[in-house]
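Coming up is one lone chain in structure tokens, specifically the form predicted on its own.
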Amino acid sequence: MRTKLLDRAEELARSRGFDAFSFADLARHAQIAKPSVHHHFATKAKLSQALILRYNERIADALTEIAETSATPRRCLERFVDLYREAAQDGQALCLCVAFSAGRSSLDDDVLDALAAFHTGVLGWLRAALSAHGRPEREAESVLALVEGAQLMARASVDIARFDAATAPFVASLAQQG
């Protein structure tokens, strides 16, 4: 039950925001009462540190795999960028930790510091991918704003494209330098 919880809290935080939905809203799609919502997670902000804790082995798993499994560090920069993409479910919904990023005032300082360890975490993640490619490292930062950013966009939009359109000019960029 606290997985079918944790999926669709997240499901509602990335196409909604986490803002946007409630415990009762929980309840009603696991077709139990919402004192049993608490009884896994006392308080919405129990149950966001758990979703972004979550979230963050997920996405660190997946950047592992990409790194073992790319051919060559540009093929391991346009996948990153491709999981970004993916996220974005075709401009439908943002990242979770996008999603958190853009209602942070709502968060309490643990979910924050774990919202922190993510991004810490992807730009490590970058700054090895990026030097690998022989670009510097110190562009990480840009690339992260530019994948999150062109979530928002696509996700203002309801269009993929937007994302495309935005990251393009980058993913060219890993093509020119071979």
The other form holds:
Number of protein chains: 2
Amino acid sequence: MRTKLLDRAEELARSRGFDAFSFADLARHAQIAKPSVHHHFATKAKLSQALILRYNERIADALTEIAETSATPRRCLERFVDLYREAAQDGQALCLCVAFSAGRSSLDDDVLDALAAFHTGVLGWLRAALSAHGRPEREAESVLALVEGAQLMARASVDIARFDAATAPFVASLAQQG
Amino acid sequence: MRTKLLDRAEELARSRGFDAFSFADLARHAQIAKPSVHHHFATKAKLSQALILRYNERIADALTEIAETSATPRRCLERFVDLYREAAQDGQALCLCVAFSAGRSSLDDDVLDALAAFHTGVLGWLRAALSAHGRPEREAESVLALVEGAQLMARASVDIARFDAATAPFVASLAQQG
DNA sequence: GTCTATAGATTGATAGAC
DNA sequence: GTCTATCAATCTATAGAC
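Condition change, the form predicted on its own to the form predicted together with the DNA:
And the full complex, kicking off with our chain again.
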């Protein structure tokens, strides 16, 4: 049940913005009464925190898997871009982290800490991947900003082509080197 | 009064997310009664539309001014990055367009059209600026995604340094050429 | 763990007087 | 153009029975 509630909350937060999901909606979707949601998550802040912590772990696992199974550093970075491309869901959704960064409630301290931890983790992974490919590590922030911004543009136009257009030059630059 | 209301709405939308501003808040700030706001903007959707249309014009004017007064194509693109840097307000706010792209109500048709027009305008400007600098026009989407994503990261960490770190490689690449 | 019932606040919006 | 009064809906959250 906990998982079911989190799944729905994530879906709504990513497709319609952080403030878009309500206890009423989660309850309806899980087919329980609205106050029953509070048994699993005392407050909305706690729910938000659980949401981003779970997302954190999932992405971390995905990145580890990519790093371990990619034949070349180039392929590794290509799959990173693809990970964010899939998260964009044809321009209809955003990475949970992007949705939280733009939302009001992200000012909650615990959530903000979790958000910072997310960025730190991804940036660390990116630095290692870039380094393995022979590129400067300081490009990590650029690459993360690029894919996050690309998601935003794709959502604004509800067209994944915008994501591809934005990331194409970076992907092409990977081919030129290693 | 209309301007006063729009100013407050923009401030809230950019600093706390699109869904953060309410008629009650606008009324309080303008020191009029809450229903009086409806005299200026019949619905919240109309208000949102007016908000982004005004933003559209302001940015278009700023970009025209930059294009006309920059000594070199390189300086022109540097000032573009600076425009977005200032809009980030030390990591406490977002470009209105970014805030709208992430929010729920951006699904409103009129607002979505205005959002698309905004992107089209900025991308057109960027293509001309990049071309003048001897870079491929297809980098326009990348540059826009970069500065929008950089704003998002700066806001997540409430630290403008993240914006600078993300945009630094691009700015450096401008110096190498023209 | 789930329920009914409800509190208490806030939301966008309307009617009608001045 | 502004006001008072009010509406219906929605929100998060709590109390207490089963």
